[in-house]
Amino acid sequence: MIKIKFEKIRILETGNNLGPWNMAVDEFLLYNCKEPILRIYGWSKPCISIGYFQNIDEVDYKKCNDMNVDVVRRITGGGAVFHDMELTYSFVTKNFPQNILKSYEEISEVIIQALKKLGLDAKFSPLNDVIVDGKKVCGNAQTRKNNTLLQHGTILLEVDVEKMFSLLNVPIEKISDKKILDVKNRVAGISKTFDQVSNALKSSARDVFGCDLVPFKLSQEELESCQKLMDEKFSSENWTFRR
């Protein structure tokens, strides 16, 4: 039973951008949230995002550079995520369940209902995943600052497990054909287009939260603030290598 409701949600569609920019916008929204915001975005080139507490040594940073793959540290926890063929969303709100599991469950209901609109039998898998036919298709992460919640997550359109493994510093015994097959059996893309998922997600947000959707764009001043965050924080090796 979804308890959080909104009169309106602002919809921000920012297209495909570099990893540091995507993380900068999410942080800006977290600290400047006045009304609930659903942001929908993608990646202009492949990127690995690492969790706030994660050690950079878990990523093959040199290989990422050689293969033109961004590496960026998130402000949310969790492990390394390879962003490539996916739709990414973020949801920012001051109205949310204080219980962490409950907040994941209620916000993830938007994802579940969107996937059901696309003909997929999606289910919530605690603590923070969405699965279809037993396979993970969406992972999510959260942070809370100044009585505001940011949840962002990835909806996998397609998955390249071999490429993902090649960019991580995984012990050799964990990159055997058997291990890769095991991951393929646990993670899957949904084989839908970005636009299909985007449209379903917006429709689902309206239905689940019983609200109006209000499209909006960042002002020039707000874009400049995001650019400053990108330049001074998320593009900085001091931030990326901080742990």
The other form holds:
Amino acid sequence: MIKIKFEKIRILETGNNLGPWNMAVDEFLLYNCKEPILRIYGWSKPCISIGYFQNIDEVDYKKCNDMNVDVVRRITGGGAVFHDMELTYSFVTKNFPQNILKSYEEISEVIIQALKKLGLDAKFSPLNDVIVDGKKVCGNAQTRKNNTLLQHGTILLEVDVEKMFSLLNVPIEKISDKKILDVKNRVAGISKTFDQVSNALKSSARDVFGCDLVPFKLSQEELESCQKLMDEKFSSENWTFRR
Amino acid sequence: MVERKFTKEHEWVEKSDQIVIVGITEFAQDQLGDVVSIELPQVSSSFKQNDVMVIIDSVKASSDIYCPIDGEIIEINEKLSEQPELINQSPYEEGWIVKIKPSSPEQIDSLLSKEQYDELVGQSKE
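Switching from the form predicted on its own: structure of the form predicted in complex with its partner chain?
Whole complex next, starting from this chain.
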């Protein structure tokens, strides 16, 4: 099934950071990608990311502030995601299948194989989820700009559905216990540590793409570009409240 | 019959008097799947060829749409804000995206013919 092969993939591990910084680094990589990059990261503080096209009103912004949860707008589409106990990855490449579903499937194979290494029976669930025992453990989003594909996604380690719902402006009649129960039945954390998943992902990227892994760090100059993107875009109200 | 030209980024361009109409191709809409949102440019804004002009979001991915020629936006398809699905339903007619007044009309000549585009799409399907 796997068609895309790479000679090498650059591995960037940026640790836990704030939401606006995390999104700034993803955008920087998208516009400065020469070779494929797999970035692995986490969140130093809980954060809700909303889709590029989403209305900010779908998030209870005041409550997020009160509960010390950041809100950041992504460059990818889709809905609100509550980032807390998870491992997030982004994969950036200029060599990718034009067919979007196929590209999801091929890149998600890295996640599936990683979860299998951890003893989980993971499967691809179109369009863009990975499931274990019928429950979604990983959601993904893609954007294609500058002839480059960026796919980022979250692998849930643990999930707090009540907290997630309390931060979103879901119409009150929809936040019934049943609704929360439904989501609990559909979404699950994989109960592994960040390091376990991170190591499994790197190892499966090597297997799936048949490539060498080359770890790297962002240079001082690149970090400054990310800082600028964070300050001027992802931390700005103009960007977050644009819709 | 109006002659359409194409870009390798899967846009179509149709010249009518001094105006060009731009949309995305049947192949592009099929690849994207259901279009859920579109961010249109402002009327009277100017773009250079290959500038990002429109951002389109589908159930699968968000993608940039590039301006096929230098020019000024003179009309946008307002209907798309409420009915982005028109791009899926009628990519060449009701789902047109913008009308541009070209500043270098000769650029149209260097775009792909239907045959060249079909060949490209045939390759993409591989």
